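Single chain ahead, written as structure tokens, the form predicted on its own.
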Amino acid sequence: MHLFYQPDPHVFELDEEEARHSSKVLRLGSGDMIYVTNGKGLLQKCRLNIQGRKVGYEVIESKMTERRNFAVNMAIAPTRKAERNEWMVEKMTEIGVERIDFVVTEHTNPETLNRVVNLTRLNRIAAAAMKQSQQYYMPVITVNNKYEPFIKNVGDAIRLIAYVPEQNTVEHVFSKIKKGSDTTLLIGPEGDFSPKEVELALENGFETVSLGPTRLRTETAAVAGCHAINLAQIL
């Protein structure tokens, strides 16, 4: 199933990328029949139609596919590096999620902060990543988010936050996921969160969670923990 990404379900033409991917990669000429999404629950059977460098495309069959009965939401502060937090919406976006928020914190550098958080390349990251493990909704991104204000606006049943008091023991992830239910998890920077940003959490309804017996780092904690709320739910 050759997927393809093209956000406005009224045009009936492939990027420049895509195109390019169509026929320099997957060698596929008019006539072939290919599927189209627009990240949105919107799935289209397609004839191609080549002309030139342009790749248009005729709509065979449409519908819309459903959205799950949960939704995992990943809030976390970014890491100080580009690539660390592209990989992480990757490999998020694969295993399935509705949206990832990146928060800035006390120990957020400010200064880096628009250089490791591209918006435009992140949600190019999970375009690609949609269509790689075959999904058709692709998971909303919003950066620089300020952290008491989105604390006091998170509205999901279920709110974590993964965090562990030192000589304090606290339960896993796993065991607070109800099924059906959406959850936010937040996810702390290099360096944790601080007391103050804890207690703002625990007063707006967030519980404590651990990731396992292990320290994690940000990007490994925000994989593990989408993982493990995907699992909860299906299981």
The other form holds:
Number of protein chains: 2
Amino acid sequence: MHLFYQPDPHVFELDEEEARHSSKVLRLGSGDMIYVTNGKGLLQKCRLNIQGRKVGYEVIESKMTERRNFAVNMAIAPTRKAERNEWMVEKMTEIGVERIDFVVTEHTNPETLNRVVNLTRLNRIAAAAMKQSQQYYMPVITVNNKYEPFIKNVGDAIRLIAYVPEQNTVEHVFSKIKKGSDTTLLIGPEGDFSPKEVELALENGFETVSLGPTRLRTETAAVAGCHAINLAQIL
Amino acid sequence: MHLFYQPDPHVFELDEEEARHSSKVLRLGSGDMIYVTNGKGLLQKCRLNIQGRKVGYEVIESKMTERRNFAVNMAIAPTRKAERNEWMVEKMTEIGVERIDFVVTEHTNPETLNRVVNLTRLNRIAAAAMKQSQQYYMPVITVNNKYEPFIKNVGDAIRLIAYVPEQNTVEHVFSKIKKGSDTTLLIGPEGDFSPKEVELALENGFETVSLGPTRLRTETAAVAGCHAINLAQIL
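Got the form predicted on its own; could you also share the form predicted together with a further copy of the same chain?
Shown next: the complete complex, the earlier chain at its head.
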């Protein structure tokens, strides 16, 4: 099932990159059937109608697919390397994630920020991962969130911060998840959260959790945390 | 705690790359203390003794750390991109893995094989991940394993193949794990295992398992599967 992405409801044509992929790679032609999603749950079965370079399509069948009954919301301090941030977004999208909010913390390097968190690129990567994994909902991705207002604004029932204070036993994220409830998991930067940031999170209803016995890089922690929450919801 | 890696028991000096890292990046000098592991469980507390370019050390304390009481053994068909194979090795090492055996399957592209699975590079990446995550055991990595002899040779109590036959309900890998037992999980190539390969695995004591409700790329499947087994063992 070849799945394509067209977020604009008024457009019945594939964008340039997808058009090229459909003709040159998949060698599809007029009359062939494809599926198109808008990334908001809509799944359309369509017949291709190619005119020159334009790969248009006619919608034959249309259905709204349901969202799953829990949200996995990841709030992450960006790493310093663009490719690691992109890898994170790709993997979390494949596994299943509703929101990816990049949050600027005290130990986040501000100079590289715009270069390493390019929202256009991240959305493109998420769209590719969504199609690859046959899902119909795009994660919502935001960047440049300031820590304090972000923390104060989180409304999910379950709020967790990946942080293990020295000599404290902290439960694993898996055990904190309630089926059917929405979770926000906060992942810190390479230099970890500052004590003030941890305190602010605790004051706003967050609980500290562990992501396992080994020390993980930020992007690994994000994927592991996202995966653990998904497992706790579905198993 | 700065952790370095020296696999050779007769050498009391850091290799060129680590030497450069210790002086130029960490700015350590003679008299400073470091930890050195041999990747086989040995953890040594050492005092640096720098002479010109040579960063030697004297062992002050030495201890053998215990292996964990279960093994996570991943057998994976390599992807076609070197960097995706390298990401996989890095992430599984951070999370915890005893063996990574690359297995050549029917749908593995043989032309790119030597270029995308470079054992020297993979070991270097695993060593960096081991140190980063403060572990003292290197995963054993092998490449170019032929499918049939490999499958026949797996001796672990729990043998699993990530494969979901159409219209069959298959249990999640998480539920198949027995605490304290060793597991081999087989991850297929982008084009999936052939029916013959699945049959051969089943004949040799493997069971099919799911890695979750979404379709994952090979490298994502490997990291997710490795992570799920680790969680099932420690939670």
